[in-house]
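For reference, the chain that follows is the form predicted on its own, supplied as structure tokens.
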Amino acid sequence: MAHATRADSPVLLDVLQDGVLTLTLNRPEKLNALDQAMIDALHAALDYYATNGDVRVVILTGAGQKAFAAGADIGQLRDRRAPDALRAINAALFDRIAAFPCPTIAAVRGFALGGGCELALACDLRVCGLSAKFGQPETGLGILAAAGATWRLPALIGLGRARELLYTGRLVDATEAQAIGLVNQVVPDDELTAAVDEMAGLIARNDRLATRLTKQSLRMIEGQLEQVRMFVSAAQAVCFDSPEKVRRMDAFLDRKKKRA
């Protein structure tokens, strides 16, 4: 069931606190990527608690200090093809959590890279540690940010900053993701979960049918995207069955592999 929790459960739910609903990503040992497991929970999670009129806000984080979300599963993404890209595993996920009818808040510690940065980026709001890492460095591994990086990163951060995070791949820290407006709040990570918590609640006092009619209104900014997610899933496909690909995941599992 969506709403049972194991500690061995891929997401941990704090079931409805004032009306505000917590997510953990499960998967401390392996910085809490994201593999197919994970991906199903959340869609479960998903399924269970969109009708559900008592959530007024949820909280998305990892578990561990290390990591919001350290990517996807390399392991398993290696071995995706261009069926995968087109079926967008990570996206249609990330999709559903933008269009989740209450506010989703980011809570951050350590790295969100690749599809964990995504998922940050899926989020209506961020908050950090002093931690975070933030970075899209899916191009050094032979694919695309085909998960919302190349639509709602510029949303955020203007097309200029975008292209250049998405071209280089290279790390941003806490302090310069909220200076360019990645994250709304930066906080020192032993006072995350308070702040979170602060935000959370304020949304949430507020009345439940105008903050979700508030929500519905914003995301109609984004309607003229589908060209782009389509695309993307088809740029994905071509990049998944690139040979460059599998070469550059390879060296990336036995650099892992040697650091163990």
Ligand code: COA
Second form
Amino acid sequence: MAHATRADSPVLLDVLQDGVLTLTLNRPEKLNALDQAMIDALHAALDYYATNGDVRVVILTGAGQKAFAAGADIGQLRDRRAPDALRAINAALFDRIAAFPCPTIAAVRGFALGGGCELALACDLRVCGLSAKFGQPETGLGILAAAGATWRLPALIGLGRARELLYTGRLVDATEAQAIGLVNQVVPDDELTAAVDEMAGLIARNDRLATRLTKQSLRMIEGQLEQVRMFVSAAQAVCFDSPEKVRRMDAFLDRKKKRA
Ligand code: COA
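Moving on from the form predicted on its own, please list the structure of the form predicted together with the named molecule.
Everything in the complex follows now, all chains and molecules, and the chain you saw is the first one.
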């Protein structure tokens, strides 16, 4: 059953309180890098809570102080090839989160990079601590940000800024993230949980049906993205088979050996 989590589960599920469900990415020693076990656990949680319990708000967060999620697991990504790209492993999960019937909030401390940033973008709202750092470093690894950043980032912060962040891969701190509309609220890290709980509480006290239909209505203005999604998966398939991608990911994975 999806809500029976252990302390070492890839995703921790907090018992519903007043309709608020908290999902915590639980791999802090790897900065909550998204691996297949975590993806599977998130799918299982969505499967369960889409139809069970009176969920009114979902909060997504990362265990530990250092990261929301530092991206897809580069060790696993390195070995993925074109057919894996066409399966759109992360994008399919993030689309489910974006489409989840009730509002979702990303509570971000520390790094939200690559797929971690895209996961936060897939949520309806983002609240972060002052330690937050957002970024899309994918092109530096020889791949695309193929799990939503090319369409969700422009929708949030405008095409010009999105281009800059996607081309440069530079990090955006919490203050800048708020100034450009990437996050809804910034608070000191030790106030993050309370701030997110307060926002979730404001949402949860409103009518469940009206809130869900409001979310569906807002999703319609996202428009026809099917062509973009198909292009991005095909483009990623090309990158996944490129030797440069393997070389760049090996450089990340081997960097500590080189320092030693
Ligand atoms: N995939 C796999 N492992 C990752 C990871 C990722 N995306 N991000 C961090 N980790 C692991 C590190 O390998 C390290 O594991 P180890 O202790 O077994 O070697 C651990 O998490 C801690 O990371 P470390 O790099 O030592 O921390 P740091 O504070 O020096 O640097 C970052 C933090 C975020 C700058 C750095 O980890 C980084 O650049 N990560 C990759 C970010 C990225 O490119 N994400 C997009 C992927 S598509």
